[in-house]
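Shown next as structure tokens: one chain only, the form predicted alone.
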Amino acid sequence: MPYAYLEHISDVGIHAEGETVEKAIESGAEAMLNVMFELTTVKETVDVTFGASAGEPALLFVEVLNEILSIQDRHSFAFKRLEVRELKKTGEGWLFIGTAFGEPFNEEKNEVKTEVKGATYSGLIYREEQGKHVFECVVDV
């Protein structure tokens, strides 16, 4: 599995990592979407593009994450899983353009975990370690 669940006193930390940066972010996305939803029950009928920025790697995890948590909360949808399409470093920073798959939720299909505030920069690591890029960061629940 490429994430993980850390310990914490009253929210969820998440460890992704991956081979790339992109599939880094990706195993993130999909520990986040995990902990609200059983993802068995989402099928993939939408999908949704966009953009973050931001001037670090760690920073644009956390950046990604509310987006799709935004995008979910504003269109009510059940996300299963992200795709990041482009990921470059830019004089200003980091450009991320992602699409995130799921279908519009359903209470009666949709099983519900745990609601996920927002992603926060408490415990925020990006680091690569053994060949990988790993992110960690808690999410309010």
The other form holds:
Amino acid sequence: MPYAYLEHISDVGIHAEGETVEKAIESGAEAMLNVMFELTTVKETVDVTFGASAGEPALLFVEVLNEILSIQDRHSFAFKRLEVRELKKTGEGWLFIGTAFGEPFNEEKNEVKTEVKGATYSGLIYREEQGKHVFECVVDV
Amino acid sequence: MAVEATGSRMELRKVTDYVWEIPRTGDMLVPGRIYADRETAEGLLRDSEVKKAGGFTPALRQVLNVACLPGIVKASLAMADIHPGYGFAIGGVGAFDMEKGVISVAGVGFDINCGVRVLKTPLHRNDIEPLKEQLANQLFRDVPAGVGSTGEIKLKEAEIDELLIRGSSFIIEKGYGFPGDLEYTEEGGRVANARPENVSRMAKERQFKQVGTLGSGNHYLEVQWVEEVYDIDAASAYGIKKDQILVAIHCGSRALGHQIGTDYLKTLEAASRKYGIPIRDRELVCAPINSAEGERYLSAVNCGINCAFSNRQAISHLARIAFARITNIKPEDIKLLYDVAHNTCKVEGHDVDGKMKKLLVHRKGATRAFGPGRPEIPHAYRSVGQPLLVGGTMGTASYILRGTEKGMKDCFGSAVHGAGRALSRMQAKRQWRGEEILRELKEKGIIIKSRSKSDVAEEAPLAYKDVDKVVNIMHNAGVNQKVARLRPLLCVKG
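Switch from the form predicted alone, shown above, to the form predicted in complex with the partner chain and output its structure.
Every chain and every other molecule in the complex is listed next, the one we just looked at coming first.
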């Protein structure tokens, strides 16, 4: 997955890329989940489909990341990755539907790293460069 | 003398040896004021010149940005543990006029009322040394910690609402603590104007199973001993003495607070546009305090504050039981010294130009530090000032300080909250491995219990600033005064 982490003293900066906006959002989701879990220890036995919306792609990116955290926490899951099902721009903004894959969290089996509290607007960027779509933001840990 | 950053408009003027000012220029409504020594000030200036990878805002520029927010009073402040946060710097304090001012998610943070409480035991260091390993195992078993951890208290939705309104008193009635604990908790363990109807169902759902859990990251439960007492009168008022065993608990409002932050980030982003608030950085989205959005957010923050007080209260009880299982003391022998909040915005009365005024004080990674005489301080401590509980790292000292009159005048009665990070988590992980840190600390006689080796590396003692230096800056500035220095014996981490 094309993602990287950016130096930030207090928290963690995420840089995610993709050939499409969809792929870049998927990369960003995996980057965030990889802060929380050793992803090789997480299997895909459950999936949850959810929606999100925002006025612009950058805000949508934060919205999607926060929705993943919220669902994961409410259902005690460990997610491994995200697949974007639908992404479209309407008169009211950007609409998203995606599916997160993972398994019920198991303390013995899923190797935990650091809890992510939320995705923030700090360092929030969406840009298109040389055929790539890029998102960046800081996640609060 | 002024120290100027070349190639940048940032400038710091020395006010005293321990206070530096960003002069008011351009859009700034007030100056920025930072507690720092020369070395720290110069380091902050160097950092402010460099455009960080990813475009993150350096701490000094965050102080400057906050100085431009509508209704800010006197100065945009930063305590000596200042480092970059999101929106506000960590260690940032901003007080806002209730009529003209704003409320900001970034001034509170996602972990609402992340804070510290310290319990005092009647035990001597020598009582615990031989039981250390056993006690560490018991605490690690009894206090849920780490990503995804759940507690033994499972609440229904109606009970969550009651907890959000009543804070610690609700959880004490459930059997987790003693009524006397309330007096020694900031705000009595409960802030008013907490309205659960302004907290989303999702936020409440996330809390059903998380009351009484530590969480992860920099949260911990640490057993410490009093290494040195500096202020005998204050130590005596607080009931602490050399070699006494204390228990420090650092955690916050867990996922409920995170979800409130997430929900209101969107609300305040829209509000910033709706009210045309001039913000210099998107991460500072805010709403007028007296707008519908601002009032809703403030009442939700109050719920988060109460949730965190009750969380630390429940963990205190679990720690008391664990001590009673391993040592010969009873749970009621362990008294609460005090409980302080870090990430909050609260309505407080302060002297502004000779008049008492109600202000909304944001403290982001900073602690309330009221001086002697304030009615908010427990009666037994009132003559010496509020206790401040400053966490160090797993391997270094922590401190108990007290608030001063000068602190009330200069910085709205505020204090540092910890050492402050010096290295990023990634730098720390590149530099150390969790196993190494555990071994080194064990050689120093400090036992660490953690479910995450990666977390241990991120929280390595050298990843933080020198807590002694940070505390001395505040002490020498006269806004906080040293009471006692504590050393860790064992630490339970997430």
